[in-house]
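Shown here is one chain on its own, the form predicted on its own, set out as C-alpha cells.
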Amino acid sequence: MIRLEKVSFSYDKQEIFRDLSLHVEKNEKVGIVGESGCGKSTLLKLIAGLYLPSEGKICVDGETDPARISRKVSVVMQAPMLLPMTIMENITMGHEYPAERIDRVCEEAQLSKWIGTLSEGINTYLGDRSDELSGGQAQRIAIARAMCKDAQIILLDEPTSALDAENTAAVLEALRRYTVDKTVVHVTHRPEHLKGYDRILKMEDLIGK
C-alpha cells in the first residue's frame, strides 16, 4: 500500500533524512514517533506527494505520480491550512457530499457545539476570521475535512496537539473508529495516542535501511 525505497530528502541545501525506506500494508495502523526536528511531518508530506524526494522512490496504492497520490490520501497536519472560505467549504473542498455526512463529521470532530455559537452556524465565513481562530478550532476543521473526503489511506501529524485532554480522547477515539478499515500512518511524540496500533516505529529506525 505505502512503500519508501531509500528515500531521501533536502530543504533548501539541509538534509532532513538520507536512505529512509518504510512499508505499510492495506489497512495497516502504523505509528512513527521521534524527537521534534527529526522529520516527521517532512515524511508525512512525502507520502502524500506535496514533497519530492531528492533520491530514492515512493509508491503509494500502487502510484508513483504525486498528483495521484494526492488523491487517495487524507492528510491531518499538526498546523492546517485554512482557505478563505467557509467552514463549510473548508470541509468539503468544493465537493458535495450530503447534509447528513457533514454533520456526522462535525460531531466526531467535535465541532458541533461551536459551529452551534455562530450566527451563520457552518456557513460562516472564516476569511477575515481564520487568524482568530484557536489552534484546536483549525485542527478539528482539518479532521473534519480528511473525514468527509474519506479516503482510504490517512495520514496523521499530531492531529490533536492543539486540543485539552477531553477533547482529544473524543477526537482520537473517533478517528480509531473511523480508521478501522483504512491504512494509517500517525506520526506524534506521545506513544501513548498510538493506543490499538499494529506497529510503533522510532524515526530513527528508518533511516539507512
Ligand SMILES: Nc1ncnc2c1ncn2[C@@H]1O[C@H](COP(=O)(O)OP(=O)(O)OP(=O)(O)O)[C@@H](O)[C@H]1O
Contents of the next structure:
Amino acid sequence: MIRLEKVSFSYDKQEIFRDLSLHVEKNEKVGIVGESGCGKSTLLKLIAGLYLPSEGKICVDGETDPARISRKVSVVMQAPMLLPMTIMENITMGHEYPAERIDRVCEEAQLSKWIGTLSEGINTYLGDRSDELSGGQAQRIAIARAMCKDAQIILLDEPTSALDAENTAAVLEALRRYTVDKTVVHVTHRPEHLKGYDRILKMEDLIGK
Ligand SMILES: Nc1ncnc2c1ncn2[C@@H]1O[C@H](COP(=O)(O)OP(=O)(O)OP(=O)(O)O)[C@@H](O)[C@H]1O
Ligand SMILES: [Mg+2]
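Switching conditions: you have the form predicted on its own, so give me the form predicted together with this ligand.
Following is the full complex, with the preceding chain placed first.
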C-alpha cells in the first residue's frame, strides 16, 4: 500500500511538483507516464524513502519513516548504481541469500548467459571496470538485485530502457511473473510495456488534486 497526500518537492529552490497525491493498493500494478523532466524519477525516489518531501505525507505499508520504508521497497532506478564489488555482491547487497535464489534471479534477469562467459562467473569483480559494462548488463544486474531483495513493493523506472527487444520481452515477462503478488509502480515512456496493468496514470493528473 502506497499513500502520498499533497506531497510537494523541490531540489534546492526549484519546485518539481506541488500537491501530488497518489494511492496504490496492495498488489495493484500502476503505470506512470508523463513528459521528460516532469518528475517521475523524483516521485519514485520519494516513495522509496530516498528523498524527503518538503510538504505532505508519505506512507508505505504503514511506515512513514524513510529508513523503514526503504527496507520494504525494491527499486530499479533509471540509471543503475553499481558498486565496486563482485556481480554477486552487487546483487545481494550484503545480505545472505540461498544460492538457488541468486541463480533464479540471474536467470530471470537474463544475466546467466553473460555470466557464464566470464572466467570468474558471478564472482567477477566490477571495481574500476564497472564502466566497461554495457548499459544493458548494468540494468540487468539492477533488476536481479531488486528481485533478490524480494520486497512486497517494487518500483521500476524505465527498467528495460537499455535492453534489446529480445531481452526486453524476456525481462518484462519475468517481472510480470515475479510481481503477481506484489505492488508495482512502473514509470515508462513506453505504455506498451504496461499491458495488463490495473491503472495507467499521467503524472499531470496526480498533481494539484
Ligand atoms: N538531483 C537533482 N538536482 C537538481 N535537479 C534535479 C535533480 N534530479 C532531477 N532534477 C530536475 O528535476 C526535474 C524532474 O526530474 P526527473 O528525473 O524526476 O524527471 P523524469 O520525469 O523522471 O524525466 P525522464 O522522463 O527524462 O526520466 C527535472 O527538471 C530535472 O532537471
Ligand atoms: Mg526519469
